[in-house]
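Presented as structure tokens, the chain that follows is alone, the form predicted alone.
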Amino acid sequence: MKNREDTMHIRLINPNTTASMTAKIGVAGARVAAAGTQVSATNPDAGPVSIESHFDEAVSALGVLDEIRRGEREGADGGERVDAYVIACFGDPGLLAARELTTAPVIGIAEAAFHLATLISTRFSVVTTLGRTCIIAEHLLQNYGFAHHCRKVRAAEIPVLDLEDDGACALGRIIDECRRAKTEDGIGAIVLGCGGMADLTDEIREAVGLPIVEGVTAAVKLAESLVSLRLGTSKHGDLAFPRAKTFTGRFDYLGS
């Protein structure tokens, strides 16, 4: 792990193959990191151009350990060493998988965003893409034990590519969600629930008076702590480096 006066390098994954999402995110990334902090994004060579169903995460998930091993490789051979990875899907498809590959700190931005909201609210909701990914985030906020703080998760029922084929009316009605959370749910702030919005925090800040907490832009926060405080994912316990043996057939270069 470097000191905290060194550079930083962090490695955004979209888990999902568009290219274009995968350039709005790393400039979102960018935009917040800290002067001495290098932004690097990435997607899979292949899977799913967006990620809206439990099917979508499950493939989408390989691509994000493909990505890891490959920033590790990179690192290994010489080249730019990557500091902590950024998962940048909202369903944190792979997460602990991908903390099982690499010493460094792995953040999936629903995690990231979750800890931030605690921490300037009481209670906040999620405003998502579509109603059928709601149960997705319910699971998450479940599993990372931050139900109790979510009053609700809401849709604007918007196809995630929407938010790269039809920006203006993907905002409007993600705007109108972010009000109606605003006033029916009791909550001090609300948590984006698409990588896809990482360009889109300030607009509906601006729009709906609440604090809008976007999970790539938090989750390069958090992996800036990480690195600078010389914490690393724990090799002791069930996120060891996965045993060696051997895979076989079209996974067979997962094998040692």
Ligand code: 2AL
Second form
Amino acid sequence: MKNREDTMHIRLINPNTTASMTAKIGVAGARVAAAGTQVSATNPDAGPVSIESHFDEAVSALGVLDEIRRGEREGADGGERVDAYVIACFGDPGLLAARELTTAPVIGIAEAAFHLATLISTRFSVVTTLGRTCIIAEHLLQNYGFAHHCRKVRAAEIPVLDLEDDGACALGRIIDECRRAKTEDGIGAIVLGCGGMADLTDEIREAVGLPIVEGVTAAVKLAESLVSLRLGTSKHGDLAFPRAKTFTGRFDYLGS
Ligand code: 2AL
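Having seen the form predicted alone, could you give me the form predicted together with the ligand?
Starting with the chain above, the whole complex follows.
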């Protein structure tokens, strides 16, 4: 058996179908990974090109589950086994369902960033993309029990795909919003609220002068910790593999 302390494989799943964002997420994850950690990045074949509504998120969750199933199949077919998965969209779409499909750890970038932010500050704010997505982060903060650590969820009013467009001035608008958070919110740290911001962390930190917690990189380091501690998703209780059953119609491929 492979010695997991020396070598491991973390699969980053970008839940949207924009390949340039997937590549960027892969580079950001690989940059912080330990020597001996292999990082691969994938996205579903089908689904929204960006996730910025409840509808986008619901559709993208199915793609995430397909990607987990694909990762598990690769390992079972003699390919490179996946030791941990990261769901690299700030709504953590499909997180609990994904955990049911594997014994490997599955970490969402929002939950990873919230956890790390509480370790380095007593209060943080989130800076995300469009205002309409703030409620998604607020629901996660409540569900995960982090609401009282977060002062405010702010939006830079940037459509997600503007993060892929050098001409869209996204970085400047995110920095402006982070500076407002620093002066107005009474916080010690900022959490970046989109996987597409993974390459901007250093510039934002320099410009704002606060610790900036970015979810993709936070999740990679948490995944490494869990794998090296041999902690995988519990199969006792609700995260056990789903009961075998028939799925009808276009979901028949999910049945057994
Ligand atoms: C995201 C994200 O992380 N990726 C995506 O497509 N949408 N979340 C967000 N709040 O914009």
